[in-house]
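To begin, one chain is listed below as structure tokens, in the form predicted alone.
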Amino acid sequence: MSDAGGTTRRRGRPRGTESAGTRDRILATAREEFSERGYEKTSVRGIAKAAGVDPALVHHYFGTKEQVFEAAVEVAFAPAMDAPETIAEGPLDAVGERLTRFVLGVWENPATRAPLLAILRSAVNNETAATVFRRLIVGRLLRRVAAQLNLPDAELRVELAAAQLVGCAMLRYVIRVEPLASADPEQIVARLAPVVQGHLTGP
């Protein structure tokens, strides 16, 4: 296919701002589909239909369904990537509170909570989704946080702290167990931060 200037364009591959807009629309649609249907019931064809594009275009930008999910996870989880810097800013004896406050803040923000809920639900219910989630969490976040601690068992410490925070998020935002689901965030920080601190720097 040629345009008016005789330049050949490959079918289904828009360029410039059109390309960026199409890619962003597909990714936003994918997050909605994974959120509403879960990983197993979401398909590349369904994402393409909802986004108003050809399935081949979804494959062109992202590849397989697993790669689409990973891209959606990465974008949704982007705010949490600042956690290593959060740990580095300030004294080590207050790192538990800084990390707890940061993670809770990400979950309390409606803009970041909705996609994170979709990711967590998919990871719990599907091994492929869980593998993608682990790869992102361990490779992009936990190892970077562990490097800030400079302790021989830093990775185990960080994973235990993460388990504490993820468990709290599951009960508060996914399962919505009361009174935790309705508790004031500051009350949660006050109770949870010392435990996280113990995992990170305790004996």
Second form
2 protein chains.
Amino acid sequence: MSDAGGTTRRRGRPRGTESAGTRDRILATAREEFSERGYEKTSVRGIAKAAGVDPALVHHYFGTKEQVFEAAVEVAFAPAMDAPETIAEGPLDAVGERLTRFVLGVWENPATRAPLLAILRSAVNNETAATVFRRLIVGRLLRRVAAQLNLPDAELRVELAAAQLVGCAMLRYVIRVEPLASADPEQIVARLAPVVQGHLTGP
Amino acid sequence: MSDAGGTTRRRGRPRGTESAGTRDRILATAREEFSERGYEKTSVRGIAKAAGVDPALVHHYFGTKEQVFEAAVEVAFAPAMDAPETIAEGPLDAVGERLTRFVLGVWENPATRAPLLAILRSAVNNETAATVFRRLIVGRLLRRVAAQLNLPDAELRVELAAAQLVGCAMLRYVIRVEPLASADPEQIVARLAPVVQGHLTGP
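I have the form predicted alone already, so could you send the form predicted in complex with a further copy of the same chain?
Following is the full complex, with the preceding chain placed first.
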């Protein structure tokens, strides 16, 4: 956490298009750096260098390295953050299929797979990154799905459903075991949707 | 793979108790180093130093860094390598519960959890370590369970069952999401065994 040194200058943040552009560029660079190197090997200094700015400016916009990471992950997940409502909306007896399709969808899409992989790698290796994972994925995504289930053990149900999907992603996209890695996505949906549904609404 | 340099002296391997002791000490040290640092940050030089031997001796006994890793993982899993037969033996309608109890058992046991965590961390971050994971866990453990199922899609079934268990281990032991991380193991067996059974023998 040496990156979090006392270099923040929170007052007088510049406004306007140009500074918003700089902020976005830093964020995009941070995403790339975290994706390529993982949480531990990425530094605020390295992000600043790659973005062509002073490290103090990175701290100014985002704070500590952990906060830069969280902001980068949040941006990567922005398209997915409306998902909980979409997943929980509609008939409850198809919620398992909607959640399964959503998770497979973000993993099948190369644009969302890279940041997901980066979070997963970082969360497995680093406690700070694991905390961000818990806060974002579990706190925002899973808790919201659980809230709509309206069952006393909803959180455990959602987590066991998530475990099936996270494990499938691990074996299919990260470790790439065959035949799972090459299986047709529709075949996987057909196998996993009932299981996820069972966790969420089963007896 | 620079550790794989041409330092192997395969001829004239010393025999007897003393050399067996040295070999075991190198292996135990390798296990610790890989567990603590992960695959990428561990070097044959570092293992040799920690074991108090010349790096050439590590190469002599085990070959490349990948081969040292595989040997270390194999030793860590030796107690589990009879598991496939045990899991597949007995009534087929309880194979899901046996597999679930086996996987939770090795994760609940601190002695086997550390090497498992090391493999998982390494396999997520490094392609060579992922290959070792595929060869050992999938090739030996899962394929053997699949062989006893005697179903045309047995391998995919076993992998989807494994996905449920790997994902549960990720969320419970690695990322530690609540309430799953603190749930009673028997409660988890009760929830997961039918799912694992369904993957293995369901329609």
